[in-house]
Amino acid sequence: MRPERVAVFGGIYSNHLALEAALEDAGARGAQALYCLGDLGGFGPHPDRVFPLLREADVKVVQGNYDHAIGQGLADCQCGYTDPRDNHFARISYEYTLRNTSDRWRSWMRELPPERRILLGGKRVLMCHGSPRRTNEFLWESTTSSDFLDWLTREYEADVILATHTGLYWRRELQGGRAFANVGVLGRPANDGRTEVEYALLSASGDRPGVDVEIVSLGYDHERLAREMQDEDLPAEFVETILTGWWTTCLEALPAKERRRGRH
């Protein structure tokens, strides 16, 4: 049977804990296949906990650039800052990720697809990490017209298009019944002021051809996260983000709108 409810993750970073509740959440809104962005780690404790619960749970996976960058063991994490502080604390994250994660992992990292494609309410939804056309492109509510997200969906054949890696939810209807949705991401707050984390519930729209995206918020245990990643001698730069909802590293990619719905 052709699923008619689908649960969509973004970036994972690591946060096994809120990916857990996530699972739980999404099977009890009924959602009947499970799927997950890309980013699995980086920023937060443990990376190899992560991957036994998206196995498990059957999480049909898309690579995104830091899977690609720690299955192939790179140099960095391949998001482009320039700002030294940004860099400092994108390699120490980068670093702790890449000791921490084994081999079998990256491995299976390696392996996975740049997109995937489903058939649902009758509609064509494209999943990817950056962007149908580049994993690490940014695609960011304030600085994407909507003349170029319709170009997208003709060019990619899609008539809903799903994204993560910029890490901030958002979504728009595009011409004729199309739409762009960056799904959020488990790993970290949305740069809100709330703790909670988001990822998107896809629905059929009942007897019409169509397909509903709703963004669910979502609480987990972010104290115990913060704990684990205090005690692997994360930065408390990382920590205060989980506790307080506030980014507070990598902000230079930020474009003016966004950056200024934030504390830093």
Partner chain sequence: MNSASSPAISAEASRLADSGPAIALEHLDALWLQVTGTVCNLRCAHCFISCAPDNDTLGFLSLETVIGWLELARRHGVKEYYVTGGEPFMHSDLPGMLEAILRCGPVTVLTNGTLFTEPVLTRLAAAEAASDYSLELRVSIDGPSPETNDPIRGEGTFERAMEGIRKLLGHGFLPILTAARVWDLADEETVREQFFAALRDVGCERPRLKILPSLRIGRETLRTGGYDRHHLVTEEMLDSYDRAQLLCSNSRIVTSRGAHVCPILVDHPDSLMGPTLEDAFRPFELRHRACFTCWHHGAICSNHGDIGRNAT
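Could you give the coordinates for the form predicted alone, as opposed to the form predicted together with its partner chain above?
Single chain only below; no partners, no other molecules.
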């Protein structure tokens, strides 16, 4: 039987506490299937705590750039940053995650697929990490045109495309009942001064063909996560983001409009 309600999580970034809370919340909201769009490690502490939670809950996972890089033991995260400061913090995050991810889970990540497709509410749903054409492509709300998203859905034969990678949730209705949504991430807040994180809940639209996409805001024990990050000697800038809801890193990748929404 095809599910009529599914939960879709973006980057987890080793935030096992937010993942635990999301699994419980999605179950309480009636999700019949669970998906994750990749980037399981990075930023947070204890990456190996994430994988058992995903496996036990039967979460279907897409391979993100982080998962590919860790699985292959590459030199960096393949995040797509160009700014030296962004790359400085990305390197710290990646090297910590690589050291603390066991061979068992590296092997598992190597086998993850780059996309997943399901049929929901009579619509073809395509799940990817950055975009269907490139794992680390940044699709920002302010700089991504509807014409491009219309083309993307046609080119990749999808009615709904779900992505993550940027760390900021947004959605847009397109022509012909199609849609695009960035489902946000569980790993850190969305640079809006709140400590909550986000995921997406998709539901078949009753008797008519279509999909409803709801962005769910989720609280979790962020203060405990901050303590764990401090205990692991992760950068104080990372800890500040978890405690305040404001980004202190990855800022140079943001387009002007998205950056103006933040504190820094």
